[in-house]
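This document opens with one chain alone, in structure tokens, the form predicted alone.
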Amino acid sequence: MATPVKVHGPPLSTAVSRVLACLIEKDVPFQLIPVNMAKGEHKSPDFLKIQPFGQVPAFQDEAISLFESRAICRYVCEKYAEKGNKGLYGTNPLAKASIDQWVEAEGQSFNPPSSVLVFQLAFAPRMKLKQDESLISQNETKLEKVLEVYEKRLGESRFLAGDEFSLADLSHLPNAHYLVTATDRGEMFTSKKNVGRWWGEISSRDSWKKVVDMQKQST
């Protein structure tokens, strides 16, 4: 039996949960190795050997190590192409390019404002930090513009990259989950006809439900 891949980091991390959802979709066995970030374990010399920026997740597959959650997800889909959800990263160059463009849109357009909102609205109160109202307002406006593009796109196709669930959709799950379930801004998603339908569909996948269960068990 092959050694399971290793994912270092807490499942509450949005980047870690992205990788976990991908591994579950691909039916790839994995070992989750806790990293206590409050104690600074992600800055330890041993951890920095596998993640030079001292962030989570760090990922190991036998002799190789990787960082950056979207790159890890692509690697998992390519290496384990015949396992689990075979179409998660497309099965031909055009499908892959279509998925890639929406993964890039997530990383460059959706992730920056949604990450700020997740931190300010969901995590700052837990950490007893003061919320920055102007930052919240600015990033709400930015995210609203992105979601308007998504609303139009999702009126044309069932999912972002076409009619099949893919890495493009999966990449949005972590931040959207926090905004919908842990803040009062969920209606940014649920009030839009097409985005709301899409969110309902992707968030009810078994893979994501398993990740949410892992998050609950870790709190």
Second form
Amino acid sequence: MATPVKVHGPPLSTAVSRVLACLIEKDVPFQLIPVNMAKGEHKSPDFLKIQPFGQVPAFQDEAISLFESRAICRYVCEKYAEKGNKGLYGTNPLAKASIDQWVEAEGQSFNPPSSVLVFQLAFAPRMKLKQDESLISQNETKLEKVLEVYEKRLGESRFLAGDEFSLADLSHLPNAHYLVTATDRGEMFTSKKNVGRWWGEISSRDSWKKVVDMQKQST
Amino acid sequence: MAVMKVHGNPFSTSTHRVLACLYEKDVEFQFINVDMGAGQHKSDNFLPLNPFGQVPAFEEGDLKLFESRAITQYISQEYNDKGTQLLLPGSNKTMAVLQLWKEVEAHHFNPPSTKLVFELHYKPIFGMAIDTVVVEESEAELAKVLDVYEARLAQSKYLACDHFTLADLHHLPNVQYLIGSSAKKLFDSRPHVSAWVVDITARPAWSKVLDMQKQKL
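Same protein, different state: after the form predicted alone, show the form predicted together with its partner chain.
Then the entire complex follows, led off by the chain already shown.
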């Protein structure tokens, strides 16, 4: 029996939950190792050895130590290609190129504005930090433009990279989940016909429901 | 095999990223200029190639791609046997290390360096006033990233391993503009980073990208 892989970080972290969703889709056993960020554990010398930017997640299996959630996801998909959801990262070079394209779009266009909004609208109030209205407004405008592109794309294609759920859709789950369930800006997704349909499909996957359970149990 | 087409602009850093890859791989391609001054990248003709209305866009037969880092990954894999080896084939482990440093460029280096390139390189050209607050904050952010690079490059000749790969190549466009600006000091003050910058910007394939820009002036 293979040793479970290790993921360091709290399930509430968007980047950690991205990796957890991927591991569950691929049916890869893992051990979640808590990192007490309130106590600054992610900036400790020991942690910086496995993540030099002092962020979560960090990942280890018997072969390698990795960070950057999207790199971890790709590694898991390649190494465990025959396990779980085999098509998650495509089964041929063209499918993979399309998935890579939309993972990049998520990382470059969707993630920056949605991350700011998740922090400002979902986390800051809980941490009793003051919200920055102008930052919220600027990033809502940016995210709206991105979601307009998605609305058009998802009218032509069931999922972002093609007919099947892929790493590209999965990559969006963490930030979109908080925006839809923990802020009053969820309608940016749910009021759009195609984005709303897509959100409903991807967020109701068993793998994501399990990640959400892990998040609830950790509070 | 259908000829590869790159739709882009000679002054766009994302376009440079793809061109650098094509020159390193020594493959034939056709460059199609997108007149951004005339708003061509937002036109109905162009949006099917890149729905975000950005450059570059790429075509090879029926394959259409956007996002420079997805394009370079595709080209490097498809033409693995040609030109410079830009990947780390061999095992999932080696490919993962490459992916990791590509992500570091995309998520840690790119955001602050892109802001600095806009402030220090493009704004003067367009006659726009520089926002000194953005410059200060972005330089501070980039300095922290370059500290991680300094430690990494003390142990490894290039970011992912002992040879030049996509992980290094992806930095070239922003690095080139920044070393021509007041932000040069961030690189010069870190010996391993500085040596790496000198090395990667001197590559013949990169000189071809710079030549293309000179021809368009």
